[in-house]
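One chain is shown next in structure tokens, namely the form predicted on its own.
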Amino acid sequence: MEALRTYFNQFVQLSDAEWDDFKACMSKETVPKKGLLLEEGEKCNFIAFIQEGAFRFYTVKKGEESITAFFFAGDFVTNYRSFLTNKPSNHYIEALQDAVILKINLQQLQQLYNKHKTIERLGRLIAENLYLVVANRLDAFMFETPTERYEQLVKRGSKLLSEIPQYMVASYLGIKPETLSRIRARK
């Protein structure tokens, strides 16, 4: 717990009675190595701080996957989308291994954001980070290349490199295997 506490001071310090209501809330899981978290066609009505592991975010088109996002040991993991619309969720959330969340549901943290306005501006600060985020990935894919993509992974020394197979960093980099085959000889 005090990885997710650590981890909301970066935006705003909240009160021991806040911190204590929002602990309240959350409640701790264990999810084995491909467990699935959500499935295509359920409802996300939840948000999960991973406290150990890894998951990935993906659909299956034609039978095909593609990755959209990797989640890993202090990032939240949810399909936003469907939790703010509470439309059904065209993704997969797969643990990568096993993994230890903290998990709170919509009402309960609708409930936070009515009881305290600092959690409430909590929840507004990481949105907004996370929204840069996949504003930043849809950059990279309208405005640089697989291998620019790929170094950049390089360069912020992402755990996709050593802890996640090669066929699913080229599927998150959009491409093939072999031509993250070639990207890396060249390196």
Contents of the next structure:
2 protein chains.
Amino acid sequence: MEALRTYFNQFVQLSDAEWDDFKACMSKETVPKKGLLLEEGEKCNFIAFIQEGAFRFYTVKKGEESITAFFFAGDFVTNYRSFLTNKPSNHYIEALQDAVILKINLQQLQQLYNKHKTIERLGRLIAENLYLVVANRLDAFMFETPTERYEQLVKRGSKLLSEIPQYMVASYLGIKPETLSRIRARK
Amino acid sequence: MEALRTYFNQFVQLSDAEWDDFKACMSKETVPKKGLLLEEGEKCNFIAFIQEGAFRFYTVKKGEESITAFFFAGDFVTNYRSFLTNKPSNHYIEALQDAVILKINLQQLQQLYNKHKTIERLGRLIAENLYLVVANRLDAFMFETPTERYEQLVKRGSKLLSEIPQYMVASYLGIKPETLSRIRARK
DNA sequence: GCAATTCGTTGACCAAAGTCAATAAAGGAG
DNA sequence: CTCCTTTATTGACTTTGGTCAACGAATTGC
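Could you drop in the structure for the form predicted in complex with the DNA? We only have the form predicted on its own so far.
Let us now look at the entire complex, which starts with that chain.
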């Protein structure tokens, strides 16, 4: 649990009472490799903190899988859109390896928001943060070519390149595996 | 000001005391047509509610203007990324017509967050909402062709089609004016 | 109201990514 | 270890949007 508290600390300092309340809401779960944490059509009523393992977040559009995000140990994993809107997910969340997560559900989180102003603030800061993440990804798709997006991964030394099969990286970059292969070939 | 309170009401009910505090922070400004509300390189330390007029939010990439968003009366206008990160903006905000806005700055907003739990919540709900907006736009760029993005505008009866010159709509859709012209011509 | 700019359309050509197919390389299951 | 499936690469060809240029239509400024 300490990893989670460390994660929160970058946003706000929770008092022991607040943290105790938060902890009390988290329930541990395991997901086996290739297991689905969320299926298309389900409402995502949880946010989960990844203690071990990794997930891919993908949707099926026009008959093929398209990966929107990867989540690793130390990240939150959820379909935030479904969670916020309470509408069915159009994405799947699948474990890439055996995983251990700490889950909190919507109702519990709302109670924490009501009870503790600092947790309400934490929620705001996390929402703001997620805004920045998706805004950056939008920029990458609007202003960069596939080659430039790939080069960003290389430049940032992204763990995707070492831990994720290339055809999934291609999907994440919004291109076909053949194209990524060619981008890598012309150096 | 009532339009603003109505806007807030879709998220939370502010008490009269909270609303009075909020109102006290808003300052009215006018921006002439083609005037810049924000320049590239400036830090965006405000959020503004548009009473009258419209704005375009654009950046210059690889030597040409690229429009990320339009804002109309009843919307908030800000560079939310710059506002949240306190880093210089890489976008301009330009008035498309003479405009009247209500501005609040970062320091004032933070004081309101500290003072009123309900306003803290309002901030969270607005951040969550902006997340959804940009996530939807990301989907449009990841999963739809330019033609499909244009057809969405038509289907939703977007006011962009009636109020914004076509070359700006093209930029917003991420394509060249020639391409939008051809999309409209075929069928 | 007229001239000058800006905007929208169209055509010919180009570049980049997709498609389809063949094959090589890598990984897993038994 | 070996076979079988999955993944990565390469080639030939197609598709889509971009580029450059010309021209007509619409705005705007004086």
